[in-house]
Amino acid sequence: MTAPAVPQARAGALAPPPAREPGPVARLRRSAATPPGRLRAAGAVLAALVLLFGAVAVWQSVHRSRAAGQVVSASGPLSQDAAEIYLRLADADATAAAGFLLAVDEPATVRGHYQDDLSTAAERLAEAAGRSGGTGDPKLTELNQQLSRYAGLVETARALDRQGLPLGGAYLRYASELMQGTVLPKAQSLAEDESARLDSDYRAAGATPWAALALGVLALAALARYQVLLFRRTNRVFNPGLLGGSLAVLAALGWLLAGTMTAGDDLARGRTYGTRPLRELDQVRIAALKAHTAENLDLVARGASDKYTKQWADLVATLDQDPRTVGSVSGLQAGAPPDAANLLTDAASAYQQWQDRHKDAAAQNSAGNYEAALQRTLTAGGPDTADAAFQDAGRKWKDAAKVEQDAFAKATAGLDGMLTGQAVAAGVLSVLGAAAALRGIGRRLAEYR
């Protein structure tokens, strides 16, 4: 029997395509599905999480360190410089009026006091421009220009008065109006700007690094969770690498928390015993200086206007208000450091003496006895005048302000360096933690070889 014919393959028929090699993504997926692959993936995730925690901790610590540095060396001193500019300008106005009243009897000390006020204000303006980075703040430029104009008007008033011309009093009042209406408002605006900048730096320096803390807790939880998984699979209680990584993250978290709490305490102490009472004291000193200027200019006016009497009454009402109110003389002791509180108590007594002597002089002036009023208000070398009591209070306020400035400087000293150290520690510990985690995973991988 003839065998059936086997059909021949047709010419040109295609052979089956060769099997394709899996691509890199497929190989990666296949590798990740194996126990060693899962270990490698877990190691990469853990190391990345620890390093991310370290990077965020470093970034936030450096940001807070820079803000603390601004508080200590820039916005803090700038804020007090701005307040000092205002105080010096207000004091110069009051002293110029005192020198005018004394006329030929003006002692060299009064003249020197006025000149020192102007030169110190000019120096503080230059320092403020330097600390602000030389950005050419228009307020500083205009203050310098108006200060020169004011000084010129005062010198004109003095020259006319020496010649016995009554126009000298008008020039002095015009100079004071320039100071009170233009120069001091600009100085106050500058002080408010610097005060707001200091508050902003305070907030940034004392901010809690929530993002870094959250990432640190997450990294620590992930490390602990994976160690539990390894324990269930291998019955090995500890993985030295993962344990070391956990300890490194825990140390970094502890350092971060401790640094945050320390910085917060230092900043709070600097604000409580330095910035806040100093601002309140500056307000009192400014109001008192304005009242002293009104007191002197009222005598310069010789009854031609009751403008300065009303100014005096308004300012003294602010100074004499309830001790619990910001800006009252008797309320300054409450928030001041102990050394400053004693000075402020003495200053309050001198202030009250000033008020009593002013009332006596004002009564004489109202009765038409101008010379007696002048003698009770201001006499060259007179220890029993209203001016002498005011100067006594002013010296004690100034000494108290120095104590409060020192309290601020002491509380915030080295704060930026401490936060910089915290950033370095967080960076180093996170790198060590990531390396330890990878080493722990590597030892586990070695068991598959």
Given for the second form:
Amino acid sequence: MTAPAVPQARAGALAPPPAREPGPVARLRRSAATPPGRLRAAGAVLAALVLLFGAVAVWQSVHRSRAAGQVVSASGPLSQDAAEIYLRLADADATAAAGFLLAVDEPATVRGHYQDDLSTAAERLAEAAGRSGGTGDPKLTELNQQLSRYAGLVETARALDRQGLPLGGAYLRYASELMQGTVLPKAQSLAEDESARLDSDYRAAGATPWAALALGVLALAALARYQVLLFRRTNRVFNPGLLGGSLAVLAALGWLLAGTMTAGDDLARGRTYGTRPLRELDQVRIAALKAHTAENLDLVARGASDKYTKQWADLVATLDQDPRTVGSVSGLQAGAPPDAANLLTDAASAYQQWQDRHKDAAAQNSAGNYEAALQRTLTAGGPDTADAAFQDAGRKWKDAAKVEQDAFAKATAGLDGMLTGQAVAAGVLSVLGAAAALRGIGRRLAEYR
Amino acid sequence: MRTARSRLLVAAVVLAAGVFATGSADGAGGPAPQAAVLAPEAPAAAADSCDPTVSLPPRKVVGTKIAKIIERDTLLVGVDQNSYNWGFRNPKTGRIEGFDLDLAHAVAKSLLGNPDKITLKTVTTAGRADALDKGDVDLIARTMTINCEHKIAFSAPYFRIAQRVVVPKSAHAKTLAEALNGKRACVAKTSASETELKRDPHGTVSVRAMENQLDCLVLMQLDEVDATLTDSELAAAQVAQDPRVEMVGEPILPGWMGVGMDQKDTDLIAWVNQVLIDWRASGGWQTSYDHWLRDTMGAPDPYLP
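Shown: the form predicted on its own; wanted: the form predicted together with the partner chain:
Up next: the whole complex, starting with the chain shown before.
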């Protein structure tokens, strides 16, 4: 574009040509007063508008893509990790109590179960520390320390048990108190933090890019309006450059709109089939585990305290609520993805069996038949104990959680890539659009030569 | 004094007669007149003095309470599962065993003809009176020091005890004062030891009251407290479980161990007192002592009631 040379034709006619002495601002103002000057100014404004739209679209898309990336690969898995850490720790405590109750009859599987719980919790803690970045959450560090302290106490208890000393039982009580009173509340607050982070990432990823959309519409409107103006002035229907620019902006805008809707859809699916049912499932699993722990600790306490029977009653009351209430066992099927529903139905009947057997055991216990109550609750390798039914329900819930986790991963897979693609597209299209608009204006200017 | 006492006597006779009459009506009771004979002693022990060695005279008469136990065909006994060699859960078998359990089985045998017709319920130190009050247990055999708080009725003494301090050997304390002064102490909640440290802190900087004296040994091993004040037999049980702690200083607050029962259950109290006499006479006490306690407590002479 050889703009500076062009305007002489008319500018000379309007004003005498004592050129070159005013400042650049005055020159600009004067040149804008001429038709070619106006053209040039309009071109600059249109191009700037299109580029601004592109820049904002890129920026917002990148921001959302990053948030989506967090949902998919960081806060989503992290929040599930935190729930898993809690579950494993609570399970370890219940299992340690079971091992104590089974005494010499403790089968290797119970011991293995406990160790698996602890090592999985430790692994998840390490993974969570890795995901949350270099410095790491101080809660993770504290949890790690307390976990090894807990494990040490339980080992001491076992060693004392082996010597036949009741001091072992006192150590187990101490360890359990550490778990219930300090470790688990910390794990819970970690899980809540992660949940909140996931929610905020969800919001950021699913946010509508209003600024970009508004700028896009504005750029498109400006382009259209200027084309109408040119049409009136020149009676020429199309300016190919401006038309191309408009199409590029329209395409970018469409892409942005479609991308936003798709991302919103994917996120909604991730939430509906993944995050939300997972959370409800976690809530139920945690309450069930707490009840199971209370069940075992009550047998350990052997009537010394009614704290555990009260805990049991409260937790079971929550689990037994009607299906519409979040946190009820029967409510899980309703919100679950179809693949998980069968597992959840099976889990619910195992849960019912657990409850029935527990009632039997509790009746025995209050009739004074402690041994019978213990056997009904927990026998080494016993298939029809309350513990066996609980483990059964626990396994099915765990499988269902896996299905829901997969549903989440599937729904949100490639989401960040798509949003990145959207950013690139918005950038390229807006540059193309600006170039086309300038070219269209250039064509018009050439006519003044 | 005289009038107050005689009024009490009258009240007691009336009450006792009423109780025993009900027992007879149930068809299981002994002769009511005999019951009235032993009544005068009871309020004397409760109201006039606090001689912990005095309980109802021994007598095997079936009253309301015993009739109920016979009908139920099992004796509900409150026990501890943390008192090594006294009442403790053997972690290898899961069964509760010990000196107190032998005594409980002897009572069950005498009442129901079978030492195993017994239902064990663990009670915390703090929950003892409550358990009797609510009827959760018929009697409590768990290293209980006889006291004069009148919340619980006690049998005649079956073991002589005192309070002892347990400290880590590394503390190198020689006396009670060295063991407690400026130290963090631990006691069982609502135990005689807690009462003592409330009365006189002995220079302790803090006192942790735990559900059970054995929790104190855990805290001592984890260096959360420096010393434990507890009954001598439980102190010995702690030492038996941890070679790194020792009893130091002079025993304080000599006392007696008794079986705890509800004050209403006069028939059971008298019956248990008879069982205690028989248990001593038949050598049961000695056998149990030798089996559970001799290793850690030596010759039985200082402990005989």
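Whichever C-alpha set is largest while still superposing within 1.5 Å between the two forms counts as the rigid core. Numbering follows the first chain given and starts at 1. The shown structure was predicted, so the numbers you read here are calculated from the model rather than taken from an experiment.
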Core superposition between the two forms, C-alpha change of M261 at least 2 Å: no
Core superposition between the two forms, C-alpha change of L160 at least 2 Å: yes
